[in-house]
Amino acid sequence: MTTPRLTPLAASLPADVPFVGPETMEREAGRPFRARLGANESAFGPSPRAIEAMARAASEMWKYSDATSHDLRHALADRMQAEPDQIVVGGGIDGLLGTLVRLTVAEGDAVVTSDGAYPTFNYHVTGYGGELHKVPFRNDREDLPALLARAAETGAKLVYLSNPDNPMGSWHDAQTIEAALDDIPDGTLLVLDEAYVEFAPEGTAPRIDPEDPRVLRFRTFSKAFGMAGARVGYASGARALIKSFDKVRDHFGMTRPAQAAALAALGDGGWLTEVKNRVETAKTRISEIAAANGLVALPSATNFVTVDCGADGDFARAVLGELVARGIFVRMPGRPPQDRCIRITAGLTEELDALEEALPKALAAARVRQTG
């Protein structure tokens, strides 16, 4: 009988996904969830220019898509003051890590990430053959002294850094990045993924010449932009590493609609605005619900908060499992002790009443639970 014929490396991998999808908890429950507050994505939706930009898009779909992106680079270079030739565009933030260690990593190379960050990078690495390297988090914060030194340690090609940090919500100041530049070892690319600055504290982005080989930069259309649905995310960088990326990427992987939509979201700085202000509003709000059931909710530079359950990772995990018994869904940090806590993306008015109805007897039934 035929079998697939994996290389060595594919057959040794798990056959699993990052992350299980609400539709598929939704299906496996019978039920629609009540609130959708687990994948920080924006339920605030995308822009109505976006919208209609890609309805208007609709109609050449028949047509392939403009393969260099042209018009959407040339705009997000002036975003990111940068030429054009420095900007990638790709299948939302995920899609461009995958074809990042397609570049750069081979078997047996070292990568360095924190324990606990953003596990789609980790799974790209693994893919590829890669060897991991995690540093702990220091005090709820990726700990980017101790990233570099173990990179110079290991002598890995990458090292990973989310800037503001999923799933803490916790962030560094621009100096500090731009003071640790130094010192990334001789060799070793800096990913920093930005998906949440948007959201961040003036000063958060830090000031770096897109000529500059040691960092490549990752940002995205799904969260403050409410386009998670459309895959559209985007890199800067060097020269020579940006043009790298033409050697192996999907270089038809870019929809129209999808191309239409970002640059029409681009020149809509007021929908951006209210976004921004809506998610702050949201997240004061899950901060008191968090507060009236004598939970800690922690500081957030991104679109959710994460709130501290004061106990351990299982009576957390306990927490989660019962909101989502009755139709919240939420996720959590995966590795101790930041799994102390669960995760709530900021959401519409009616998810976070439900959250503030549903939390008191996720809590109540958990602590039976714990002690049963």
Contents of the next structure:
There are 2 protein chains.
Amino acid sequence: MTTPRLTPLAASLPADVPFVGPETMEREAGRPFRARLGANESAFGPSPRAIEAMARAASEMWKYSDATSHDLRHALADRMQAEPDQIVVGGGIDGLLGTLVRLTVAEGDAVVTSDGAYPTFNYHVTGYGGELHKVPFRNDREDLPALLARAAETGAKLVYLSNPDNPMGSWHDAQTIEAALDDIPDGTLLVLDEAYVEFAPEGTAPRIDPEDPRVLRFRTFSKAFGMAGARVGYASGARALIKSFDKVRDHFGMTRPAQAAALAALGDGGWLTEVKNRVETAKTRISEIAAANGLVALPSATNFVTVDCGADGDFARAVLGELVARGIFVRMPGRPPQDRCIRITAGLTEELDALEEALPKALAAARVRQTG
Amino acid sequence: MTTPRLTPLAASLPADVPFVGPETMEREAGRPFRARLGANESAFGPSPRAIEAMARAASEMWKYSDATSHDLRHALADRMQAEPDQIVVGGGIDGLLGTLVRLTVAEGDAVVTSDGAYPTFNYHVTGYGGELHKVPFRNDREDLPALLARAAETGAKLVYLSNPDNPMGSWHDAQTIEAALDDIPDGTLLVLDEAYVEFAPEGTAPRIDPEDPRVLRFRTFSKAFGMAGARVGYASGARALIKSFDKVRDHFGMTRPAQAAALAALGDGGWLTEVKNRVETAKTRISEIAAANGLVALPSATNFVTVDCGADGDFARAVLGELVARGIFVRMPGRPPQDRCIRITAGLTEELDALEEALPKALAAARVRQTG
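Taking the form predicted on its own as the starting point, write out the structure of the form predicted in complex with another copy of the chain.
Whole complex next, starting from this chain.
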């Protein structure tokens, strides 16, 4: 009896996870977190209409979903000022990024991203055997000219840009991105991840003709719409590229209740406004808590605040560890010099109360660790 | 401006879908089906406990799912007499098959299946560049000795067997499969798709040590549990193979409400018994309707009945077309000689009433077409 023969590529991959989930951490700690501020989820929840739509759809879960997400796709086309055949719906941006990488990246193909940008994108690229080329952040922002220059140098299939970006919360305005489009090298696709764009100031989302073959933009119901656990994302781009997703995607892979919930959520603009207001209030509070502890909160166009802990990565990791030990789930950037920061999601008042209580203790303990 | 450069493999693939969904057919027809009997869904629905669990979980959909499906995986381990690390949960059998093929099949690798067996498995194999070798059904059953012989000849990475099988509804007993295990060629993995096993007679599911590296078995909540639109499947097998799924799977890809619903469904054995009884009643009725029209219903260990239309594939396709035109959604086997049949899912009484009314007309119209 031998074990199944993995492909050489699969055999070479580690059985890593891009992120350890909070439930796993809670099981390991033997108790629940007091504050769930680590995954940029929306603790303010989805629209009541989305909750109701999912509850109503629950009794219909015996039916496979509509494989074309017809109604949702049409509603999203309106939202994106695109045509329905310029939209593909999938299992969150994560799922759609995986499909895109599969379609475009063969073993050895070059892909460009920022050093410290979204790990799940990197996970997909590595998983399909692509070669990642990483460009440093510049002033805590993704360095678009350098990304495009590296793409030209390496003949990259894809170049990844999140705007606003995770994990720093920084952003480029629409004009900057629009002006850069002509610098995208021939044959490179700009992967524009706009997961957080609903939180950004007016004038952040670039105007791009959906049929422009140089860009594929990704959006999600996971953040502002408060539906991370329902797995609904979408990509908008040129018809030929959108159609190519049909070559390999899991056609019946969406859940039917999530399709219903997303459609209902789209119709509740009032809730989106309410969430954005609550997020702004929470972000202000996080900044005040940071300042009260002598730390600097970076400007953010997202639903999280990245807080500069004022020293190096080892210190920030110690602060993070001490917060987690006190029941405060937060995460942090992985690469220097951004790893001097921790990243705190806009949460509920009681969660921020817990943060306020824990942060000075965590800082003190981290300082003891450092000098100890 | 050039279009993005797909990989040579992706460029070679058609933008086909394994199945056209009933919603698409309804939109094209401009009216809903009277009877939804084509996708082997369970019109009897999920357990009321599953519905309630999903409705309750709806307000928690803002949280990403537990990436390890810990609670569900532990419950499934009990059910499968396996350990939790011998189980992986994924987005239905479709999703899990895709991940398995990705892990094991590189371009040009041989894979063996039956000619006319599950198209979505073939879709994944082709999608990763595998070479499909197809073995004919024998007496309307998958021909296990011939499948294993072909696997040996071709050095296949995977050999696919559904038991009970789709689309014929036939099955092998446990002993037959257990006895064949030693004939699995070295380095070949038996992909045992047991999507319908809950409907099969006692003694159909083989006893296989979960740690046996020659077999990976797949089960689902889509059929007997009535949760096709919730996308929950699982695979059980050797730890090393199960662990390898972590190399590439979409870790946070499950929806949280579906995890909750599946866990609740597992706890409601009474509902499963009720559904099985209703399915048996519906299958008997379908067989009677077939007999009343001079057609022969094949024995079935699933939630559908495959009905021999008594002539060739062209005639069965005509019957199917005439049924669909009359609002009866059914499907049929794709390859001769099994394509002499149509496949009818066990449905609600009113759906079978509609079938009873439509079938004689469809047969008459198909006969006119044939002689016309």
